[in-house]
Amino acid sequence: MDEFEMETMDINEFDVELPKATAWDRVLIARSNDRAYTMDYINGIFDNFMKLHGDRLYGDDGAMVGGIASIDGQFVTVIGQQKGRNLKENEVCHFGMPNPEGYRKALRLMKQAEKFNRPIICFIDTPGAFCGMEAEERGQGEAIARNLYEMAGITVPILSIVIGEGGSGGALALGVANEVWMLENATYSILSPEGFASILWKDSKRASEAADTMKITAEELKELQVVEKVIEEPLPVTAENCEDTCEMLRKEMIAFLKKYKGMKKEDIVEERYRRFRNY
């Protein structure tokens, strides 16, 4: 083989094993500015979504968007954290960190299609809820508290999944569901890596050594049966190639939905319960 030869022979003909992408690799994916992001995958997946607003008490929040939406010719409530990719849309969703007014709407619409019987599909992605003093004089433990403790009760199927950041009890107010999905370059923890490493070690630069500690990833939350499936993604999902990605969801969310079709509203309770005890 001479060298040309060598120089342009498709790498996949070696017996070579690609290196496999670290924790701190998934973080910095999860984070990126290029990531899809939740109205994208609402806009690539279901037909007829209307937007709502407000939490009926303060007003409405950003960063965190909801409606009705169908999918297979079925209605469903579609609730999810979204962030902005330049400074003005990141003034209107607050980085995508909610604000407790975004968190109590997310629990109206719940609560709604609790009362019209229409299944819940929530995407989660915030680095956390957001830490300001107004969001703490609003009441933002309580918000999110009463999140945790009503859908542990609602009555019809609710499919949480993790697109992106999965950061502390910002992103499990919204993930107290049936199943819990994760795409393979998301990331699903109690606090960030840099705020693990400033506690743990007093030394926030330590983060990368964080995230391989944390066990954060999709394939290691997987195996801790703490989410019940992976999303493969041959490349990373952005904006602008998450039509396949959409489309696979598509087809599992459907086939979650029929799953759950004519179960009884106590058997989807208690199966979600048990889920969490399991823990």
The other form holds:
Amino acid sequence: MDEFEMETMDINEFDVELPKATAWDRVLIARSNDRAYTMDYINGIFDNFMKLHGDRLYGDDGAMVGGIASIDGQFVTVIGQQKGRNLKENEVCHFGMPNPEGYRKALRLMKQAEKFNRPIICFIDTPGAFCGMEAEERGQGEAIARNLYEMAGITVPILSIVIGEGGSGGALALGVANEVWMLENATYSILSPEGFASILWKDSKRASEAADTMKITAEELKELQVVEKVIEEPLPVTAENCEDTCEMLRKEMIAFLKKYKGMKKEDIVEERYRRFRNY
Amino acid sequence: MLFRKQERQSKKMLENYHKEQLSEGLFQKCEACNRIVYTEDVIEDYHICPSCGHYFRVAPMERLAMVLDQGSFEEWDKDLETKNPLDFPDYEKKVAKMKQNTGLSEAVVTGKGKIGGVETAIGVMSSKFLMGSMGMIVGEKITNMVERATKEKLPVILFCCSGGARMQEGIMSLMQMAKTSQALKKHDQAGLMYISVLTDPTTGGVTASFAMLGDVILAEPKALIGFAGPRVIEQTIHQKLPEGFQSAEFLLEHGMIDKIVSRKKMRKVLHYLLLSSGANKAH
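Next up, the form predicted in complex with its partner chain in place of the form predicted alone?
In what comes next, the whole complex appears, and the chain from above leads the way.
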């Protein structure tokens, strides 16, 4: 094997700065098929996890997973949008785009968490809420609105982590949290850069330019105080290499849970209210 | 004294508005039936086409005049300056032009007024101002209104009319959905009534926040109401939507709204609902 082949080199030996990923690069990383998804994090971070199903109203949405997990000797409720890695998986999880029943399942689990005084941890990873006739018939707008409204009153701490795509209202419906963290290569936006370019410039081909304009990267959103913490990714996190990131997130989560232990219910709600009141 | 002054002002605004409309021509074409109709007839008949019954979109001041006791309106937060969080090119210019064209300072007017003597906080969105899109100021005005109503123990009525989020303000526009919804949660916890009235069109981030959160949700006949806009859905599913999909009637049938109310009856219905909430007892 040629000794100068890239894999054998340690890039740090060279005094060159790698070009910084552009906003559009990050859009593509966040959408990539080998990106770590919600279940990868759940399996990597928590000691136990039991999945729970259904919204008790209509169905069980595979685009939204949730259940009871334990971490560091404490029970928490974990909820997140789940993408599929192939067509077969995506038949169940609709590319991580929840229908109203997904949001209603999420809300049911949050209310359950509140009842049993379990903190809530949400993983956000969706291109947006599912767009289709059935979603409209069953009240997609109402389902998202209800989540924002009810999350505002939840008396246990909520932590939301944007791990991939944070697409619009469909993402925010899991995002009314006491703290919002973001993976370095995740994005969080009002709509896709393609949609933005198409609405404002009538040209969806200008998507990469739109990505630059929209302030959708973790770094920019930290500056805008939309997120509290950026989780670094020395390499883009994939399902294969997510172990270190999971370990780091586990530590940070345990610190988060400690911070809120013993905090009064009213104070938890008020802190969340203040957070969003500032926008 | 103050009351008189406000009464004079609101009357004058309405007169000017009518004059302006008439100055654009004594006749106008109905966008639904294409017939030429007398503008004066339209104004006198709740902005409804005398020929086919089509509902024209209504400016906030006009709407307030239709439902509130005459001269009872007191405007809040009139002069909040629009922000440009993305430094979006020419956004300020665009907003300045909108202000000039509409005589409004943003896409929503908020304040308080009386309906049949019952005091209520009230907000009206305008489709003429960047399609009633919700940016930071729209979110702030609505949140302020709801918070003040909670403090003063007033009910809230909100006439929704919006194409959704204000794209030019990016993520900050998205955050307004959470901000307004959580204010309504507090208002709810104080035991106060919130009535949302959905008018044509109510879509996107507004539907996915305060529009769908009313204790009672009313709608105007045939109003377009949905989360995703019809064109976006058609492009996604590659088929044409059936006639009447996402109309107020469609939503009523699917259990999403309480009632469709004609413009002429709106004031009466709102009054009845306000009384039912016990709103006038506190005052």
